[in-house]
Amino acid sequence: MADLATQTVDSDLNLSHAFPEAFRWMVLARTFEDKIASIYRSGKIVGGVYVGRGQEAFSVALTSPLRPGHDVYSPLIRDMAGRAAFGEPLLEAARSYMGSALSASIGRDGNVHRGNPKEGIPTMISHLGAMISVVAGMLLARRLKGTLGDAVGATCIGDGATSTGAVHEALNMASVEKLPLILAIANNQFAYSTPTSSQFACADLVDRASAYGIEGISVDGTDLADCLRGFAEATRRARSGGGPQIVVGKLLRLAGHGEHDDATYVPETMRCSEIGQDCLLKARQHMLTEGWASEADCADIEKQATLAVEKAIATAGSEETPDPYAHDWNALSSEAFRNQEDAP
């Protein structure tokens, strides 16, 4: 498998439009997660917090060619940028983190286990490969019902997850069925604290695509333009009947595995290398260089993101949390099942 430079790029991609739009979502995601991390450190968020610092370009580029309400998208723990771009309301994200009783889970589940299946965003089960089979199943179900059309499904995993059996089983099925599945693999160099050298022996994770008889693209995960081109091409192939596509982004996680982790295992030489560059700063500079935005424009984008985040957090934080004595905790979600009388 070759890098994107040797691939055919989707001619319909208007980079001068897609890039600034993606940048806005990157800024919003970074601003939101920085705020959430701060609140977590103050002890006001229950559970873990896992931010996508350094992965925003790769995350948002996946959703850029997707069609909300038409395609399936299963985001994971570092995909705030992709979630926002695909249509997840910022308030809904804030409610999940703040444990609001008005959140999708009524404040009953972990803050990363959120979604809206009716809108094509399945709720995350696990970030260790489980969502590949879920998305593949949704696509296959649509095909069997005759409603698939040119829809595609997309999900993401990290480099560590590629070592799990769930990934192999799901990709094997998807490749045999030639499902329009796009798998984004964020090679962020560490599976928690385990370096990639202890995870796989191949030179690049994109090489694994050929083992399944599918296509793969490798992109610079710190470069928004490269990510946008890569996912545009992968999505074009999937929509046109090319079967599953793998896109591997080479980048460095610019935070710990979670906010509880100080990431001291990351060598300073890696932090200072090309792969350790901040995708958000690179995207900002690229916009200025290309003349797609001015310093004032960027400052306004950042200001608007801050205002939106402050409003969402303030609203979610003022809402009631679950009352275990007032809520109906019946495990059956269907009213039809919950209300029927016991069989004799």
The other form holds:
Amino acid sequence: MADLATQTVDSDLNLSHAFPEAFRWMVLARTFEDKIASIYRSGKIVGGVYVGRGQEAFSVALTSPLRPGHDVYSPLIRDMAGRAAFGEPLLEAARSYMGSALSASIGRDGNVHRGNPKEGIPTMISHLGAMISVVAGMLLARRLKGTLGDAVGATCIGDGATSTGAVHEALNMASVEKLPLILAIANNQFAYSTPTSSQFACADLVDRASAYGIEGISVDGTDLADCLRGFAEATRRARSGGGPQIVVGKLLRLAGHGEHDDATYVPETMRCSEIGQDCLLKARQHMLTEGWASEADCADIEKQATLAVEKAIATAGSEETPDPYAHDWNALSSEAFRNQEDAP
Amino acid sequence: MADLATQTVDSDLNLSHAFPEAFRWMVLARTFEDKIASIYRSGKIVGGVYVGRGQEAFSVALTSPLRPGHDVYSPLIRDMAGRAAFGEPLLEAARSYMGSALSASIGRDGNVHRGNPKEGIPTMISHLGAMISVVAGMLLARRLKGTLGDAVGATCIGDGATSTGAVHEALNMASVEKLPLILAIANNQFAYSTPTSSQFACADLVDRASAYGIEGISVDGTDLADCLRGFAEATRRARSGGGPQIVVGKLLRLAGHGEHDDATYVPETMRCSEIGQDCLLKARQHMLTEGWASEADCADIEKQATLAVEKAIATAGSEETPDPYAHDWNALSSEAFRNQEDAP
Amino acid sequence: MSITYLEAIREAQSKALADDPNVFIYGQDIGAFGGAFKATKGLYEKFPDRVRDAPISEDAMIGAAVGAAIEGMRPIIEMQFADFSSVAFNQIVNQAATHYWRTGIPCPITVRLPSGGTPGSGPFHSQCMETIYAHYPGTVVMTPATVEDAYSMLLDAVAIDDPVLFCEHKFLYYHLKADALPKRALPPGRARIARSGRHATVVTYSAMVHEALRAAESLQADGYEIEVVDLRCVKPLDMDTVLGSVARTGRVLALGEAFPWGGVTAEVISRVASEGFHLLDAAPARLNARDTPIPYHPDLWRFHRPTASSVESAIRNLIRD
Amino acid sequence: MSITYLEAIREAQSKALADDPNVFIYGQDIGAFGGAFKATKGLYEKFPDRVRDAPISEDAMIGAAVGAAIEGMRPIIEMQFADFSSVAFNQIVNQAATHYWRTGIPCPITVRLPSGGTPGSGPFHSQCMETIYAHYPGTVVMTPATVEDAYSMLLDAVAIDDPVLFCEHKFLYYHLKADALPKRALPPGRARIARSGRHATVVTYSAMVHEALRAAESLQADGYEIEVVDLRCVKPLDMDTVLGSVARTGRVLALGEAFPWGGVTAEVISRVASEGFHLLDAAPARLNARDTPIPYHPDLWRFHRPTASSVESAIRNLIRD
Ligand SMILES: Cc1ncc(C[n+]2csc(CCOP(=O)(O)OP(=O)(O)O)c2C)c(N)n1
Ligand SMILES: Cc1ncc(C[n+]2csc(CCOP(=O)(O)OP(=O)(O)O)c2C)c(N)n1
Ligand SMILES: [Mg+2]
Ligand SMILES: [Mg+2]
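Same protein, different state: after the form predicted on its own, show the form predicted together with a further copy of the same chain.
Once more the chain from above appears, this time first in line as the rest of the complex follows.
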């Protein structure tokens, strides 16, 4: 159960509504990424494919209490579930992987490097830790403009990224400015092949909270209910002026670092432990147990997901790919400076 | 009294020996820096002058338990006292300020940018936080070579520098490698003009220790005895395999950021509070109270310091300044690459 | 009335803050203290929310600026010294400079970089980093040499929808004075003929414009008329003005205070050689700082950077050729 | 036997570790896992202490390397991608590169930078950063183009007492093969005539050497003999070899994969123009990547970087001139 450092959980959370809703997005994310992985293996996607298998519960729970269009959300590489729940159209995701000319970046960037800054979703760069200060800046700007209201900004990093200086600077800045920032730390036990023992020496990453005078919550990342409760509480605190929050999820990456990686370095014992449980199977079981869905309902959810994914991929795959000759090769937006720095 | 997070103080520390010894170095440092400041004000030193006024106790206490030639020590801008106690010849300091051609850097760098890497004293760069990983690397190298023994590496930063990503990365790395690194954090309430309230939001910087799973000690930076006890204990722990240690000193910078700065932003109430006490006056009083020295002894210590300072400054001031024509303008050491990249 | 280069920077910021509620300044010690160089003195009093002290976190400062820009603001970030922007290099070149290209959403941030050498500043408080930032796509790099340009180009920088690295020169802060602030200015990205001549062109920028002018003045005594082009902006480069000048003189020296390998002078000379080869009557020349870190000792420092006298010899060699 | 560019890098590291107990490798996932590209595969098993996994802390990795160098070791730092060295920029240029000059104590570190574009890698896994590091004094910047050089130059890098940025090209990792590792090699800092010719010189380095060779091959059919100079090291630059070649051909194209503003090609062309002006029969030319971040989509990527065919047209323009 969510181990809340300073307060007890918000009992108001209506799990019977939030849980099935979140479960649907988890199914969609898993279905989509399984499909993308299989297209990758068939050689039809160039570049990397990184999936959120095993972290769907943690990912979706972060966005579950968020309000699209009102809050800020900066997803990372394993956040297909959170993205979908926050309203990212499936077609947008498919276009990014398939390199469609209609993708948000016109094929300039691919796979997980997609966002919609105007809608409060910054577009990630690869350098780990670099997005947190961006979210802080978005919140600061809203406060300066008087438009912040009770909006929050949520973002995620992995256990490995906690070692970057960027994370420290951003968390410290957010806490000095007491910004409503929620940082989800997905401790999936590995950064690529590197185990947490080579990454940090504190007992639990939630111990980082006290370094910033902020609040921290630990959740069981394999358990959707626990994740939902933890993030609901963190979001409530942030919305009500409690300043930055960190939520640490313990879980296991149930895939390679990328789909090129067979992850043989993950010990069998770990795979078989509590932490290695599949959050999706657990959530499905919970749906059945609580009576929120029957076997048939679940099968239907899965089927709907498959249909949606197939449609999105088919559409994206049939779209034009970017045409280098017609492409706008300008890195500057200012009219005055365009077409000035063409490669000599 | 030293507030030792996890263990009690090492009662073996022989204050009656360490205290008077440290006091001498404090007097020397204060005398030297007062002199340098007055030369600066007379316009005879170009560049910045940054002094350790008010932090001599904390600075000297860090090096007090160290063994020159055996341990690593990386001083920062307010560490004249620690440098002197660790064996830096006064003449070396004077040469650096006076721009002597005989200074360690041949006038290439000035004031506090001096060191002796071969003797375990790295030469600082200005970028705050950048030296901690260097010390970690020196310790790691010794461990790899099998020459580490019970050596430790000590270094210092200010309250402001704790906000840099570099500090985080280095402390985390040192804790993962469980290196015998001692980080002294001089919380002198200001980073240039910036008060701690705009710098961090944790209650006390010692709270950072738990973020790395390491040990932390708080000391009263105005009190030499407390500082000596705290660092003695931290050093003992580090020597005996306890891994990285942080020691946080509460004190007040009793000078401007540099000698160009009148520090009017420091509130009068703070100057008059406990924290604003002059560690040197307190230590002197303690010497008298404990009977470790008489008024006459103290006066003699002060006189010796004045003589030593005058001699060093006179010598350094009479030395040649660097001759640009005879200077070796090579940034590379490799014979094969020298004089190849002359400015076209 | 007389106004310094530094005051011009302050006035420009004051005007930017007054004119647009979306402008704010973020940097270390820039609030009540007014900044290490006093470039924001008095601004906090007028705009307490929008002149904010930052922690010593250059990476996060730029990240936050990008976030604020996404939200429609136009942040000005003051680096205490250009040299410390090295810690923010990643956020500048990979986050800010790529933002428009990746997303189609412009990123109007201005990063003020107090640049260049002064006596006794040493290796870490003297650097010129224009080359580093200009190399990356998606940046505009300004290098004002006059009080007027310090003012009007900083206003331009804030108005431009792309990340601008504003390389203001510390050596010019107090010493350079003008009678009044300009009402009108050249468009950003346009170079300026700082002195006209016909025997040779010196293409330069920032503090070196003044060394070039002094050298030209001194060569005047021998009857040489040296044209000095002040680039104003090193990216984009106004090659029309540069080539126009070389067309008149046939000889060119590119002069810069930065390190010699691959800087502005390399870009200028290689473009002149490629695009204006037939205009050249002699081999084009370059003069940069020496290829070592910047020395602390004033005597070494004066030898490390180009000065009027080393510029003069370089021009004499060029003319003799 | 056949050995790839990547294997050559692994073999060089294996030999360096075996020959000198002061050598160690530090980087993310380089231990038991053998590295993201498998450049250290099998080395941890042989040298468990000296092949160490680092946390994701590039700044601290370089700081630690400098510390270890002070203690007499010769660390090799593997960046997972060159692009991520941006976070270590400060420690590289301000700590490592200035160390010898500030202290008289050399700083023998090697920073391996898996560089350059491959299809689908996108803006943050494709960069060429040689210009950034070469600009600063105190660095040596190597850019091997062949399997032989990948091997022998990496051994040189470890042996050199100064910080070496070793820009190994990811595009060459698997595809480039040689029959055997070299016994002997050119001294570091010496360029190589990769192909001789007499109508024009292409000065290039790293992966672009192969595009230049393909272009030269294709122009051969039309009777043009194109000389290709492989710089091997972009700092220091072997201008003797470059100028010698230009003296033979009278025409020069500088070719690079990096961004266009102020890179290796600018340095090469401006030096040729300054030092070898009278050798030139035509305006010198440059060809770089486009001035945008590196695109993800393979079709855009192939258009962004120079290729054999764009090199060929650039040479044709040069010869026609
Ligand atoms: C600054 C930086 N260094 C290195 C990398 C290369 N890299 C990409 S993902 C990754 C591992 C990240 O691990 P973690 O933060 O735990 O996230 P996870 O992949 O487990 O979700 C690394 C090292 C990077 N992207 N950025
Ligand atoms: C990365 C970096 N940013 C900015 C500076 C400029 N600077 C030098 S000292 C200083 C204040 C340091 O405050 P603190 O760490 O508290 O040390 P103190 O001066 O109080 O001893 C600043 C901002 C710097 N040296 N390095
Ligand atoms: Mg992980
Ligand atoms: Mg301080």
